[in-house]
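Single chain ahead, written as structure tokens, the form predicted alone.
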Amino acid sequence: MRILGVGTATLDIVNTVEDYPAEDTEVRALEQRISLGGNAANTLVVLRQLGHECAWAGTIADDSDSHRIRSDLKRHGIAMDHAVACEGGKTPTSHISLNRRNGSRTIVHFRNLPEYSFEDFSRVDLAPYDWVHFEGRNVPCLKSMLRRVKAGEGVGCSLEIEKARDGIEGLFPLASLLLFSRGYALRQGFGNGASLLSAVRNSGGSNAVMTCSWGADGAWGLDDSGTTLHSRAPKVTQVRDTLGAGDVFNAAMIHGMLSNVGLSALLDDACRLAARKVGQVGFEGLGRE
């Protein structure tokens, strides 16, 4: 299947530390890696490993750091035909401290780059694509993008809701698949994914398939008939790297939707793949059993 991902591609500078440092201290990193990051880009990297043809749409700077992003996208076989180069911008950069003790990550992100606009998106020919995946950002423009996809025929559409943003709830009826994060649910006052999904459905916000991932507590799903499901997360012997686990979960969900897998089995598959990610460093090899 052919999938277009709309969102960010960043440069991740990941420092592995023995334990998260206290404020106003100096520690030595055990390891450092510099790689492609960003929610949409990470999701596409995994979908490519799962056998799909993938393209990324977003803005990219014209500075030296952008060469690494371009190179990594090319290495992973992700097309950049719909990317928009921005003169004078700065490549979005995430400085990440990865705690070796428990695999948690703390991120300091810098961004000085325009968002991908509806005008940019309107130039994309959607005919070749079977699915379009959006990060839930730049809400005013995203509403027009989602409406354009929904008006087409035979194109599925997913929306990742990682953070609470003004007006994002108005986007919920426009997607085929809603992918909520634990952080969003907690910000809205919900103690688990089931209560969030039920509230969204009962508010009349959407009849889409919905999921809410919850880390070690697995994930909840709500199908289009209103049935709530829960999948437990497999036990991970050693938590090595939680960075991007949600992006992996989202990729597995999109893959399963395109493969017409039932939601119960799909949640299990997505939790299993996310758990594999948590047990390893980086995204390589996730498409292999």
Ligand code: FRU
Given for the second form:
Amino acid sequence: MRILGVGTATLDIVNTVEDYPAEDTEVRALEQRISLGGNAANTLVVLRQLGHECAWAGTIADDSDSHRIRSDLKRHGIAMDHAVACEGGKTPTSHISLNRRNGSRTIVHFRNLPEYSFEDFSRVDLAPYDWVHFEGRNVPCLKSMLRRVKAGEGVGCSLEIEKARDGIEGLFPLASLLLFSRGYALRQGFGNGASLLSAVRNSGGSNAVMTCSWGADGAWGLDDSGTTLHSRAPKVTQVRDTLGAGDVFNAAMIHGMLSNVGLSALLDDACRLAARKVGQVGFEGLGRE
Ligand code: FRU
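Show the form predicted together with this ligand, please, because up to now only the form predicted alone has appeared in this conversation.
Okay, now the whole complex, with that chain kicking things off.
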């Protein structure tokens, strides 16, 4: 299937450290990895491995760091015809400390690139795509983008709600799949995914399929008939790298929606793939059985 991902591509500088450093100290990194990151880009990297044709749409700088992003997208076979280059812009970077002891990741993110606008998106021919995935950012523009996709025939669309942003709730009725994070649920005062999902449904916000992933506690889902489901996360012997686990979960969900898998099996598959991801460093090889 053909999937368009709208969101960020960043340069991730991942330093593996023995343990999380104390403030105002200097520690030696055990390893360093520099690679493409960003929620939408990571999700597409995994969807490629799951056999889909993928394109990324977002803004990209024209500085030397952007070469790495361009070459990684190319290496993964992700088209970037809809990307918009920002003259004089600086590549968004994430300096990440990856704790070898427990796989936790601490991110310092810098970004000052302009957001991908509705004008940019309106130039994209959506006809070739079966699915459009959006990162939940730049809320005012997203509303028009989601409306445009909704108006098209037979194109599914997902919205990732990772962070609380002003007015993001107004986007919920416009997507066919809502992918909530634990962070968002906690910020809204919910202690688990089930209570968030039923609150969204009861507020009349959306009849879409919804999920809320919860790390080692698995994930909750709510199908279009209102049935709540929960999948446990498989036990991971050693958690090595949690960076982007949510992006992997989202990729598996989109893949399952496109394969018409029932929500219960789909949640299980997504938890399994996210668990495999946290047991390894990076995203390579996730498409292999
Ligand atoms: C992981 C990630 C990183 C990126 C950061 C941006 O989910 O996408 O690859 O640096 O989050 O917020």
